[in-house]
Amino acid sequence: MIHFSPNIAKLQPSATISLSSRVKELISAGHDIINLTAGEPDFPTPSFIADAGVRAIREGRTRYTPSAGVPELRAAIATDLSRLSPHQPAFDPASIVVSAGAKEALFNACFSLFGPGDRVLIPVPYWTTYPEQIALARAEPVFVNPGGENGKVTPEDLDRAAASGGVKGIILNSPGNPTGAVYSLEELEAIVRWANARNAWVISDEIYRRIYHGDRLAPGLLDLDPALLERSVVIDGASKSFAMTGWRIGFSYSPLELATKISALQSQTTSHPSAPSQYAALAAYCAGEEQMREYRTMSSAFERRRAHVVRLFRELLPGVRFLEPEGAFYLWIAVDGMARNGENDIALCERLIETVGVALVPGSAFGDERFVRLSYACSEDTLERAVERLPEAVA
């Protein structure tokens, strides 16, 4: 029997990463599934996105880079934040470190900022990964559970999960994954200042910022006055929005000082994110206005396929609750209008698979098994087949 390092002994691998993986095998293996499990773009990465990787490895940048990423990328991304929030100063591209993905750059903040005996407070429903990469901090996740069912909490839920000491940080994510929640500039200010009074960390991961439903672009940290923020980290990247999530690449943004700790981290593990990607996204971050309008296709799709799951729901389970999302791409359904017989959330998702063939994400892989989620990311006919076949499994 191996003896684990106590850093992995109870390390649990991705539940919407797993879930997906067999349901991607029942179906090679011939069974009838539709999946909509996967947090992931169904859009192929947009052509010129695509041709400057191609041209980057043509044109020999295959090399090491910097750990923090390549000067020109670093600032791209600090230019483009300073589109997403014009009110603002000038975004530092030193205080940018570019990742193997949103997921690494993450992991880095956790890593840099929390260790044992700290304390980081997690709104439920969270992203699977967030608990995770707490305990391999060696800190200690604590769940918080907003008074609503959307994720979003207040600075007087953050009292109570808070009382008994010792916080260091907390993780926010808005647009949320899985409920599409989105906070208000005011909600996230609220936040904030509860944080800097406590001297915690707040880290915002805003990878979905791009995909919101409302008139142009979800609420940021980076609204925010700059004075509010000496404590605070956001991460994106170019995953969701411009369909690029096997290239791998985020990034964080915080204050300088942390930046060149992150970056020195990062050096000692992954050393830098893929040099052609990087030139990839360089491209995407640099994209002029007949480039952008590839992403805004992309942007009208998911409103379109949010309208049209909403109504499918409307008229086909009419009695099935959900919340109907703000931002990014997910329904979270409520279980007690789909369950038979007691079922828990678990037990629900085992049965759609195995009688109508939809594969769905259990609540409690989020932390709330009072739900399931449907990842609409996929055509409006998938989506049209998929919830058709429901019905017949909740009547």
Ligand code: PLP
Given for the second form:
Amino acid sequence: MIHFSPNIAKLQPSATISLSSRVKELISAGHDIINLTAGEPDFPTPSFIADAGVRAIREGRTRYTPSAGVPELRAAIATDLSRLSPHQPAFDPASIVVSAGAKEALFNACFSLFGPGDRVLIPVPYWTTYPEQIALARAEPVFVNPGGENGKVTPEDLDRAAASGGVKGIILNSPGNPTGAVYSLEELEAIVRWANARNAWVISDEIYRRIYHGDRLAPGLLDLDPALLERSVVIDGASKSFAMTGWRIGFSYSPLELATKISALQSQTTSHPSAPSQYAALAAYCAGEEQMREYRTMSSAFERRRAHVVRLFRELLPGVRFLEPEGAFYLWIAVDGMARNGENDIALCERLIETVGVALVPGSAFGDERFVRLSYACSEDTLERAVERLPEAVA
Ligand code: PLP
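Next block: the form predicted in complex with ligand PLP, after the form predicted alone:
Next comes the full complex, and the chain you just saw is listed first.
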């Protein structure tokens, strides 16, 4: 038996990635299963972005880049952030570090800020990776249970969770995976002020910010007064916004001193994300009006799918409670209206796969076993076929 280092002694593989892989295996073995576990857009990467990646390879832009990313990409992200948050003073590209996905950007931020003895607040339900990354930094994840079911916490919830002290940070995620809930700007501001008053960092994972069913863009930390953001890190990236999950491009935007340290950390671990992927992302962040048409097709598809899945559930499963999503592409469904004979979330998901061939993710993967997650990153037709299978299987 190998005696692993305490660094990874308690590390668990990503529950959502494991489940999704198992479902894909069953499907390729010939089982009739509709897979609603996916955490990624089902669209191909827009062709102008893919072409830019291919061009970079053909033109030999395949060597090492600076560890924080190529300067053109960091500048393009800074310009894009200015476009999204026009009232902010100019964004300094030096505060942006491009990483291999938002996941690496989050890891770098957690590893740079937190360590032994630090406690980091995570609202429940949470994206599965947060507690693991905090534990990898040997800090302690502290789960915050909000009053409601949508995962949004208030300063009062945080007060309760922080009562025993030692809080060094909080991780926010809006629009949220798995709930699709979105914090208003006022709610974000109250949390940032709460953290500032305690010298705690706010890491705001805004990877779904552009997949928002409201106006244009979900409220984000960069909509707040910059004076409030001295201890804040914004995480975002190209994966969900531009259907680029496999290219692995994410970034952090943080105070310069932290960005410099994150860049040093990255220079000693992965060096930098793949060079051709960075040039593909450059095309995405520089896209003109015409090219953005392809991108807008995706956002309107998510909007239609959300409306469709909500309508189908109301019509076909009137006894099943769910949260109406405001962003991202997930439906957070209560187990109690679907379970039989006291089944828990895991048993329910297994039975749905076995009896009606519909794969959902158990909520316990996100810290809340009262729910299961359905991803509507699939065609309306697929959604319809899946939801039509459910009534015969639910309580
Ligand atoms: N943050 C959240 C909330 C996510 O759901 C995901 C992916 O599922 C990520 C971050 C990771 O994004 P990336 O693929 O860019 O690493």
